[in-house]
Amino acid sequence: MPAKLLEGEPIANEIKQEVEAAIADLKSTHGLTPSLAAVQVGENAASRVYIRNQRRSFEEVGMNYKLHELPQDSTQEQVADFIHQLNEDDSATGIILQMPLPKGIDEKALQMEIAPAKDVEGLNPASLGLIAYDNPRLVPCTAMAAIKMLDATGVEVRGKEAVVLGRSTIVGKPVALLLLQRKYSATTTVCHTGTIDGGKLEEHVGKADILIAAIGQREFVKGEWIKEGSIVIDVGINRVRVKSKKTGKTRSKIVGDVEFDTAKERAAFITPVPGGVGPVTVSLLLQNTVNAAKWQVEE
């Protein structure tokens, strides 16, 4: 029996409703409207599209969004100084550093400069450390989106074999830490390039009751590896060119890290790409911005 699709839009809409209610509460109780300060260094066409979509999402739920554009030739110190100014600016309750940054700029060092209570991407070491201490406040949005998709299945996670493919700071590591929380108590394995080089990836995937794929390689995980009845959450977003059999023309297509067509015949639940984790990730940036504002009010 084909897997049940874990569509992201319904989950994202629920989160947006929670966000709108929280914004109304902050306004009525504290006279505060959450506001995101987006910092872009230099010019990037792809980033422009992302920023435009960000702005629209924030305005739709009634939050403020302000873009700060810094010159292409800005130094590491100049960008850090600007972030420090935003840290002290009470009108900016959240800060996001737009990617990509110009060559020569250390993005990890700049993430460390963002005040933890304004770190809406959850990438400051303090934010990640709180996850390790079972007290998450602002969690990386894509990692949390994967967990939200898992929650949507209604499956009891405790004791299940969870396999995370990828060890990035944005997805792999925080997802693994969240799955290890007492709330979930999954038996968690993290696979990476060393696992692949050791020839053990297929073995680990085949044991996974829960598979979260975030390695950034198109359809790298073969559908035949997937365990029967498992949950597959595909975080991968890979653009490929495909040729139409009818017209012979090529077009752009987005695929995940997992061979979807084969995997869906084996899994119990699976996320589509696109339309799965993506919409939830966007809504969680909104939620993180609200939660950051709440954190600042508490302090």
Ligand code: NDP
Second form
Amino acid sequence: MPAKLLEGEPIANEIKQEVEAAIADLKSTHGLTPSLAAVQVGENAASRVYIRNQRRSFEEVGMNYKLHELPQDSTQEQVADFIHQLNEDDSATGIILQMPLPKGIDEKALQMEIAPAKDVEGLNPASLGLIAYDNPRLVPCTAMAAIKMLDATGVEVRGKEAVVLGRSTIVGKPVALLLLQRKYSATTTVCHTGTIDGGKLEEHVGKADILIAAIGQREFVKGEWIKEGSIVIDVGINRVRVKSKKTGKTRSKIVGDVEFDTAKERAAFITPVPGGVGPVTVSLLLQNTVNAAKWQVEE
Ligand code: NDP
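Can you swap the form predicted alone for the form predicted together with the named molecule?
Let us now look at the entire complex, which starts with that chain.
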């Protein structure tokens, strides 16, 4: 039987409703409207579209969104100084550093400069460290989105074999740490390019009751590798060009890290790409921003 589709939109809508309620509460109790300060260094066409969408999603739920544009030739020190100013600025309750940054700017070093209380992307070492302490606060949105998809299955995770493909700071590592929390207690394996070199990737995938793919390689994971009855959460976003059989025209399309059509015949649950993890990620940035504001005012 084909897998049940785990669509992101209903989960994202539920999170947005929680966010709207939390904003209303903050406004009535503390007279506070959460405000995100977005820092962009230099000019980038792709991030312009992304920022426009981000602004829209913040304004739709009633939060403030302020874009700060720094010149392309800003130095590491100048960007760090600007972040320090935002850290001290009470009118900014959250800070996000837009990617990509110009060449020569060290992204991780700047993430470390963001005050942990305002770190709505959850990429500061303090935020990541709290996950390791089994006390997550501001969690990287994509990693949390993958876990929300898993929650949506209603399947008991404890003792299941979870395999995470990818070990980035933004997705793979935090997902693995979240699965290791006592609350989930999955037996968790993390695969990366070393696993490929050891010739073991397919073997690990085949054992996964829960597979979370975040490698950024188009349809790399083949359907026949997937364990029957498993949960497949595909984080990958890969843009490909496809040619229409009818018109012969090529168009761009987004696919995941997993070969969806074949994987859905073996899995019990699967996320589509697009329309799976992506929309949930966006709603969790809203949630982190409102939570950061709430904790700043209440603690
Ligand atoms: P990175 O490129 O930072 O990390 C990729 C990871 O995958 C690395 O750990 C790398 O290993 C590993 N890897 C790459 N190729 C292979 C392979 N063939 N087999 C095993 N491991 C491999 O990517 P991100 O974590 O930032 O993103 C991963 C994917 O998620 C991308 O497609 C990205 O677009 C998508 N994404 C989706 C979001 C969403 O909202 N849905 C948001 C953010 C990202 P090594 O460490 O050894 O190099």
